[in-house]
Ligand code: 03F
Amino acid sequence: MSVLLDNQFKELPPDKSVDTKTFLDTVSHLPAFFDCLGSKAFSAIKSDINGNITKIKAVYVKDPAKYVTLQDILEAERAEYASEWPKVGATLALMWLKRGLRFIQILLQSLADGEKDENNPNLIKVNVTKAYEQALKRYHGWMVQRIFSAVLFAAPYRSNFLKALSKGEEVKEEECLANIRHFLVNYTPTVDAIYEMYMNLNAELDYTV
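As in the form predicted alone, what structure would this chain adopt when taken alone?
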């Protein structure tokens, strides 16, 4: 079985609302994705995602009936924190979490689309670089960007990464890519919906770390 397909995201309802409990239950399994990249160099992204999930959960468990959807959390925190919002609480944690989720999405979509370095087809550096540049780079200052430049060179061989996604089983590449495409069917709309929510609530911040 695939690491990705073991815990798939649910199809969103017509209003694109994201159920908080379902989202947290599913996303909590995603940090294991970074283990498939085979290098401790990616542990910073994994740790960041884990930390933000923990922060959102801490808010949710205080009042599950109040925070049925992710938007419920943002709207409640906007009312509670006033001028400090959105740079506080679960709102800030989800802001950074969605960027990590977008990184995963772009990386997997790039692989599924067959993008590769023709001179080094068994490397995924081109895919990881695209994901970093589109999802995270603009939010990182010079020092953090230098750290991630080193991380990009630690990207595994394509064959090793796909095998890790398949839990070490010998699976044909096309079958593994089919599993990635299947995972993205609900994952991508969920990430898109969270981004859209932040835009609609004017909750996006554009500072660097």
Given for the second form:
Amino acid sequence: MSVLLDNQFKELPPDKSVDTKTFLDTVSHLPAFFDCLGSKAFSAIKSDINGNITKIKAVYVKDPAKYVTLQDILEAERAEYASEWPKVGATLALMWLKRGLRFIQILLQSLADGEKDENNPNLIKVNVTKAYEQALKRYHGWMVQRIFSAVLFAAPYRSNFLKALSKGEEVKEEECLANIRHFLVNYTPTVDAIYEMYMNLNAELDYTV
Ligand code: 03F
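So the form predicted alone is up there; where is the form predicted together with the ligand?
Everything in the complex follows now, all chains and molecules, and the chain you saw is the first one.
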């Protein structure tokens, strides 16, 4: 089976609201995937993503009936924290988590679209770099950008990455790419909806770390 199909996102309702519990259940499976990539270089990324999921979960479990959708959380925190908001609480955690999710989306989409470096077809550097430039780079100062360049060397080969997505099973490349496309059908609109929510609530910040 494929990691992706095990963690399929749910289809959004017409109002594009994202159900908090379903969202948390689905993203909670992502961090374990980093262990399959076979390099310690990914542990900082894994713990950053994990940390953000934990922060959102901590707010949700305090009052699940109040925080049915992700927007419920943002609106409640906006009222609670006033001028500190949005650089606080689950609002800040989701702001960063969604950037990691966007990175994964662009990376998977680029692989599914068959974008590759014709001279090094088994490397995913072009795909990873594209995802980084579009999803994260502008929020990183020069130090973190240098960390990215270092981590890039630990990026798995394309064939190993596709194998990891298939839980270590040897599957045909075409089958794996089909699974990726299938996964993106609900994943992309969910990530888009979260971005749209941040824009509509004026909750997006562009400081760098
Ligand atoms: C800010 C910031 N977080 C943190 O300081 C930086 C962490 C390390 C960033 C290193 C960059 C590496 C880029 C990725 C290269 C990957 C190569 C992959 C090859 C496959 C925030 O942190 C906190 O989050 C927030 O809670 C806090 O309060 O200002 C705030 C305070 O600071 C980030 O920049 C988020 C980084 C997210 C990176 C996500 C990368 C995902 C990488 C690989 C995905 C593999 C595909 C998986 C598919 C799985 C499908 C099932």
